[in-house]
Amino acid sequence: MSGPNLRAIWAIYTFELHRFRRTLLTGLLVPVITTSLYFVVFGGAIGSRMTEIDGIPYAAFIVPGLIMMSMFTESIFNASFGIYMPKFTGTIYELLSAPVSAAETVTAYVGAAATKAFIVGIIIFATAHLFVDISVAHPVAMIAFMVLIAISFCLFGFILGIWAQSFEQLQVIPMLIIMPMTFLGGAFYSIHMLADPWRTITLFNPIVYLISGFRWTFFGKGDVGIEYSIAFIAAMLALCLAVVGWMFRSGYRLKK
């Protein structure tokens, strides 16, 4: 029995980290540049009002939840456009009759955007350095937070990228469903802050639980447990395979 075709899986691998490196300086600037106008509007202008939540400055409680919501975003465009583009222009085709397994296939795409959404997270925790000074309580879980969210949300996009037959719908869910329901899922504010029964319905927003494990990392707190945040990331990583799996062996949207 032959292992992983190893050369395959780096020569998609960096193909996609070299489309990353021609745009590096917009991939770069943008997100810093996002993260600092959040901070001057909400850690500046909001924060002057509404100092401390849970005992933790307000300018750094906003930190964890901009990261994720940055994460989130990249990993679903980087993944979503990385294997749109092959269906997009017919290359996919090549690929597909290429000796490379769907389990190839998809480290290697996944592997990459989830490269860059960790670059970008890290980006934006060294921006907050210049706002705000922020400690982290348990890196090494932090570390494995960015690294388990970032691949699962790249899973995410890379089916997005599979079911979507145009730009447009490159676009739908992540503008009109994981932008909103990240910024009602408390990536500024306690959900503890509201009243019910919204806290109650909020906590069927699934991005609840990701930027509240998040924070945990950093402050040792959260809005839920952190082993409902754990069994969240590992619930929808495994779904997001099964559902790859799923469209690799039917060849949904990829072969006809």
Second form
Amino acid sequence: MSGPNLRAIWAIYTFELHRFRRTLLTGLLVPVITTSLYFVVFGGAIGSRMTEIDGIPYAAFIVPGLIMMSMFTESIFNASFGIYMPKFTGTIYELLSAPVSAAETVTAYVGAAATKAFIVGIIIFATAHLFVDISVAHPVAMIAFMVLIAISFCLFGFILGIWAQSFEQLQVIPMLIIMPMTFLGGAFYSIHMLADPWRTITLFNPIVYLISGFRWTFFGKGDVGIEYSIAFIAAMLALCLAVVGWMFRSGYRLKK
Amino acid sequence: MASIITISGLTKSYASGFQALKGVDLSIEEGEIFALLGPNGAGKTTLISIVCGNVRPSGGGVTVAGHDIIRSYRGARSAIGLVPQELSTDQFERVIDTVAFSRGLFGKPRNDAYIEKVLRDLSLWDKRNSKILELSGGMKRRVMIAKALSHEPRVLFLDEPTAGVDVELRRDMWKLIGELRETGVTIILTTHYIEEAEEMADRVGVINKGELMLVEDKDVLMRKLGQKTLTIALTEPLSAVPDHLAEWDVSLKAEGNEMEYLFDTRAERTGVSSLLRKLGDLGIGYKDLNTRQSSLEDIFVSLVHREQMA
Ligand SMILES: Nc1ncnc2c1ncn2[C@@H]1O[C@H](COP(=O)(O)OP(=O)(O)OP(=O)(O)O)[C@@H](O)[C@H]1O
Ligand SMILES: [Mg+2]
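Mind giving me the form predicted together with its partner chain, seeing as the form predicted alone was just shown?
The complete assembly is shown below, putting the previous chain first.
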């Protein structure tokens, strides 16, 4: 065999998608229901009493944040589970004994998880249309953004799945770090609405730059300049790739 | 015959500092069945895991089919099928899917006819559409063998293939391994049981505490080690071995209530019947007879003993 083991990538990729298909109903219903609930509560009940933010109706304003929030969760959850489960059940022996490189493994697992996260993002986008009129200023950038976010967060989830040694560890990072950072990262408000010590502190939260950048693709403006958002995504991708590369080279928590 | 696996100076220290392998040298011939024999914790699984890529070696080198397992891991691993000791399967997958998955993972093009043949050979064809969680333990082990064979490996590793398997399935397994050898596959298996090595292997390696203590043709080894102990429970205790029994290697145990006779199962005459006849002639009554194969433990004791003597 010469060149990359494309058949292995395909085998893992389809295996993972097959795994998602087994839970298709919940996998699709959950984002639709969650989104609807957010619209009822934030868009309807609270939004009706709120003025526009930056000239955008509140119900529309929260759409990019909602999509991002679900995509973060989906990406981390799917990717971390995808690699954690084989470790947990022991089936990872097969992957480790197969003629598959680190890059091929990551491509397959992250690719599958990112595919699902992307689909969920699109579903939420479609659901949002039922509640509110939204037009997208930069559709190509929007899609590109979703793809990049899905890949970066799936890489992050993959790292988490390799690092975790228990189900608790698997959940602690998404629940205790990513969720609060997303909430405080301007998913449902503009950081300009905050008073100053908090506004400056918020700028240390990388999620702010991601949500702001995604909102820019919808409305042509965000909390921070789009160039910062792009720089942050690039940095996150590079960092995750570096960590994954190191994990495989050192056999970290994969090989004894 | 050419050697297909060459292991030289292989050492392994786990993160805990425990040294599981202490410099193993071993060469496996293409087409042979090699049995690795050793007690719990001897380092059998560690050795196999290093060759297959699941555990990193601390020192030394391994080549498989001419490929270094680190530098040329694709070539080495493509040649290997592994059935690990632990049963671990994707419970929710169908049998046929999980076997086809393995083939893809090893970079082989789809081949439904071959997969069907493997499943039929392992009596799994009827179960091909069942989810793995619906199978019995023995069937699951066969699924794992099917996965290992799915990519047509030249070398098959079976880590304790008959552990927790009933007598009938054990026979089936032996038969299957024999058939696989006919197709030219080299087989390395681990076991605790001497009879198993005896039944199947061409060569036997004995490993203990991370050291390969001997590697020998099975026939030679069995001749050396094929001793049995006959225990005779006497009706009346004896105070000493009667002089008339001097030509048999007998001793008294349990305060003279039992007589033990050590004999070679492979010898032309084991001496068992003549001993019993002699006991009859001497009027020594007995109420029970029991023979026992030299256990692996006995073998280790005698091996270690022999090493110390040398
Ligand atoms: N991950 C690990 N960390 C530390 N020590 C380990 C690890 N895995 C195995 N060992 C130790 O290495 C030694 C050899 O283990 P190994 O699993 O190779 O034995 P084995 O011959 O396969 O035994 P068994 O017949 O019970 O399967 C044992 O003492 C074991 O406790
Ligand atoms: Mg073992």
